[in-house]
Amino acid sequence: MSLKIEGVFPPVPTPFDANGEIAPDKLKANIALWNKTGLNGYVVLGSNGEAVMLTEDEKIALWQAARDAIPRDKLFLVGAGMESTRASIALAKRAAQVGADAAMFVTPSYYKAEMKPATLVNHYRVIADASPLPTIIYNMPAATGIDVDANTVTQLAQHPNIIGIKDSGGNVAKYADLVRAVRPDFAVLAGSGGYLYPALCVGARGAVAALANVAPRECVAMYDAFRAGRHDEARALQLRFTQLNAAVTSRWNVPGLKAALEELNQGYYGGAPRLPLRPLGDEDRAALRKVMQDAQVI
């Protein structure tokens, strides 16, 4: 099943209103502003998205509201992954009913002890078998404590459904060693904005980043700049990206990126977090601010 990925993806957060509901519309109106930017696609319910936060019909119902809003030229990837094999089948199949072009699944991690690499390529071989979506493996080790190994992914890139892995260990030179060992085809990306232009020199297609929602166009920029040759201006992108990227991911998570999306002021809707998740404090947020202004983007 082909399905070529490339270029820029936001994992978009998931707004909530003042009651803690979902929001369908504000997402709308968000991807709205994004469209105009370069943006190649969305990846609608990922780590920024509180996945692990939403119950079944309100992630159907974000992806319904998501597939209205993304143009058709435009990728729409979900994530689907869940804790068991079963249960993430079940939900391609509904993001396939919806729509979607492509679903995401992270490793699952509670029984960490026993997600050896043999576990997760059954576990990913078994997901793509049965799929109506083309299959992208999830690398978060830094929330699911798995770091899936390249010759792990090496052999899942056998399989004609998985299509791609978007890794965010940040290790570079892993990268390389994928790029290098799986079928052309075989899309790697990275799973931050902080490494987004050497990703791309070892051969990644592109990213899954926090960092392209508050962004766009700079990451957008910076990944033009470097298939163009020009790498002198990607590298300056890249350093000028470092700290925001950092404020948004592992700095101040979620909130941050909620918080940074209002402090941008042009319209898009940021909100408060799910609990157990909590909004930024005055004081954090005054910093996040500075760094915003730091990046040039307000």
The other form holds:
Protein chains: 4
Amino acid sequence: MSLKIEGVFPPVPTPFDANGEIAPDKLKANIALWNKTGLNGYVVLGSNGEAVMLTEDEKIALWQAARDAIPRDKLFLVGAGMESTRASIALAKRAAQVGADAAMFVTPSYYKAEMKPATLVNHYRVIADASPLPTIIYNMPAATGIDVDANTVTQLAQHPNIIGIKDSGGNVAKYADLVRAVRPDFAVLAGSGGYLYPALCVGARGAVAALANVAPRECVAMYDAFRAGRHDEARALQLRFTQLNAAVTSRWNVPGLKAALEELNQGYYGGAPRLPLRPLGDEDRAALRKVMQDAQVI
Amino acid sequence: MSLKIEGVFPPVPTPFDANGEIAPDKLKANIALWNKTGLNGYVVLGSNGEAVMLTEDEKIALWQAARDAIPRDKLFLVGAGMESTRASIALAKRAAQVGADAAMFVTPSYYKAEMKPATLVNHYRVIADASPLPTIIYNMPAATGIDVDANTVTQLAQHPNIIGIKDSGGNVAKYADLVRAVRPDFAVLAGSGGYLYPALCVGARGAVAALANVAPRECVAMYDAFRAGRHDEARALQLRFTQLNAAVTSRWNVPGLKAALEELNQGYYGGAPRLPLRPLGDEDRAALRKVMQDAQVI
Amino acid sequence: MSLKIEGVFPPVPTPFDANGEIAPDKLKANIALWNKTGLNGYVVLGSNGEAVMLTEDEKIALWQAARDAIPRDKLFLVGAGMESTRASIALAKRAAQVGADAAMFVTPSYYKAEMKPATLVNHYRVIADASPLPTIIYNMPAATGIDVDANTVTQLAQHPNIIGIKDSGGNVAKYADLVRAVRPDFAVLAGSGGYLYPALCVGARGAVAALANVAPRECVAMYDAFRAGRHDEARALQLRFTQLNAAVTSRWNVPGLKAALEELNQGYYGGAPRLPLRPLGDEDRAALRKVMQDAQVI
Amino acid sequence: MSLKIEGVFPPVPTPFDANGEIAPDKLKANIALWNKTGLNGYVVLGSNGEAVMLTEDEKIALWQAARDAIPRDKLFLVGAGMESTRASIALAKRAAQVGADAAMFVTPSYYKAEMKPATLVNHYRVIADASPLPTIIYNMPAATGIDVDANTVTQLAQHPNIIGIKDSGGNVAKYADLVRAVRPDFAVLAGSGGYLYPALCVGARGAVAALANVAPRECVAMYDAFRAGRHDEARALQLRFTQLNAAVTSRWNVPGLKAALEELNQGYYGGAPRLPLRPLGDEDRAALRKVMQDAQVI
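How about the form predicted in complex with a further copy of the same chain, since we already have the form predicted on its own?
Let's see the whole complex now, leading with the same chain.
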């Protein structure tokens, strides 16, 4: 368990070309730009990477591109969670072959009523036993309708190959409770840039945040300010980005994130999401620009 | 739009062998048994078929086995819904090649907040335009967290290649409203045996019901009694099966369904579900037997 | 337990005058009109009666007016549920003094997480032990966020002074399960006109339905058609009223119900609801008229 | 708008005697003890005060007792929210007569579907126009099923007589967004001790926290540590109290709070809650003691 996960990680979007096919080169180019911003690594094929829209072959191709583009001093995290335990393990093995550093597994959710704590504990333990990569729990209630409770996480944190949780529930009180309960090297990661600073305040070790795609330097600055004890600066950054964070998450989701990358005009590729997701219309696009101006990123 | 969907259809479970691999021969054998019971057809790879646990190759193999086993005078329906529109279409094309009669598409649900009516309307229209098979909407709120509203369905029912809905929401008032609003040949199908009879009373044309796997003759009898105007008989059957229906749906889900098939002792293969789903423990198994005895199926 | 509750009961709205004060005379006048329609009785101060908006004195005054207006051959039911058990009992005693026939008690809901089955069972038993009036459970998930499960109701149905449930959850499968499980003289009452007919089909004994305020004769006709075995007629009426039912419940709620009474132009008093509820605006009012025309009540 | 709300406020429980009657003298005695702990004031008849269980006369009697016991240099806040706007205003006027400093109004919630932003904005504006006391919005989703959004609050914060919000939603990202959007003297108050410190970090001005009843000095110490920039100390206190906070809120609610006061053995009166709430059983009581020992309050 020597892998230490700390800092700010963007869950990068997956570029599609005009025909709707994956564009691994665009992903490489995007990462090359992000590499200059101080980010601590990347999550490739999380929720913002439209993982559920992709075939297995597409996933491998995107991971290979990412591996090429990500320097070895930055972490390369992948999303490898599937509805079945065995498919999750199989995918983690593919990710290990590609050279990823760790794998996040979103909770299965189709059979919601069956996803009781004991079932989830078993699921993650079987994965952690079999996965060649360190295992990160990925709690994403807005997508799954399931909110893994603190007791379940605390039990799982005793497994030597389960090294952290990305929790997108936004329940900072729970993060505090987790930090208190788990072993010191288990990483609690905020799942959004909307509460990055307060999560750090209660002991979170960083964040996987869509916001870090469009405001990477500022997210890193927030993290650095916190680490250096400059709380007023961290708070000011947090307040400055509440609306832009919402724009690329709850308000417009992946379509908003992709549009915001384009609006930055810094060379990032955005492009359209795959259907059923649809690109932002003109009116939303204008509203997004206003939010970006208010946040002073354009 | 000549395909008429009427009657009782079990969403058949997927048999796995002792190693967790799919067992298409067991599926054939099960279907051979069900063929003798008066069912009007089958849904292969719905929620009860653990579709989300399967690779594409496994799906095709199971559909091919089903095609072999299903007589041409019974309908062969498949579950082909994926999170992306294009993957749903691709899968429907594979199902058409195998020889299925129609395809059900569960609502995408990972990007829940984005699954607004207009997005779902577009999703299903694009599918229906491209799918070589007649399209059936599949509403399954317990799994997806999304409940397609009556207006959305009514709009979609105007598309010539969208021929029905399987609605597992259990909202019988909504079924009545749909029956009122859609064209006469659009099939509203109840999604559970727990409300088969009252759904028929308001104009539903049948049901896709897990219960029909373990009580096929009785479900058919309920349907026939309704059609013949023998309401007291239909009601008595409905009341007799409330608990067994719950046992193979909300109470124990797919593991309960598979265990119940075994407990029937009529030659049906049950077997274990794929992880994270787990087989029923001894205590639950005993409780299940009690429910089956009360329902007089064992 | 000789009180038998069968048939159709409107939960009558509470008339307020132009100053927002209760208008018991208007209530009397409304009831006098409804008395000519074949309804089996009334619920005074249910959800549609804005009970939560009223002081205790106002409640008594309204019940006294209702008692004057309701003939002895029709049932006079009251809503007497409060957040505390003792206040519920106290109110039921007042209702008994006024001469009500039975009292409905909506589930307490403020301390939602504490409203576990055992707590609700105790609550209703203590009420039923102390109440001079027969006790009816009132399940209203849309208002309370609590859905009393079938097991809880089945336990409570063993109490000699708990004589029925008004269930507004709309889960017809649950009604079937309740009818199966409870003693024969325990009344399961549908809580809405949107599923009156299918609820009767599975054994419900009637309904407390907002729709019965604006279409009393038609609701009674639906009930009578079912009782006489004229299922096609009952179904046709059910389908005809799906939209009007929604208009006076989920779509526009109490403001819609009051506006609809006025639009009938038959002498019923509607008036404004109490704030925070607000009267329908012009656009909604026009849409309501359209719905009423479609349902052929105006 | 000179009233400034800052610091830590316990929502005090309502003492009932052995007969279930209110015990205003016990409330006075409790407040006399709390007065020595550095708390900045009190909320009398919030959710923890079982306000929904009390008659209006009982409320006045309890407020009068509280007024006697609360020194003039501490704030005396009351809960005065009712389902109807007019009853809320009437109650606020009574509270003003008693001498309260400000009134909190929980969102009406019975007609949930109608509690749209515009309806809530109107409700609070009408109250704020008429209330002789400064108005505080009280957002309590766990009780009401309604979560007032940031836009609604931001609009309301423009009213000169609406001076703050107690938000028990626990969404710290939203608190940050509110702090950014509202005028500087509008107080955002955390609604629980489980996230007091991170809420302060993003600009909240204090908390109304059940935890402050049983750990008043420690809550004040957390607040003071934050204000003095001693973040490590504040964090350590926050982590120390995650479990005790849960014990007196989500885990055991008001019964847990009352039991905890008794277990402190410092002279505080706890007593039983009113039915349907029930006192903690022996097993829960033992578990509560363990939690209190772990938090080092006993």
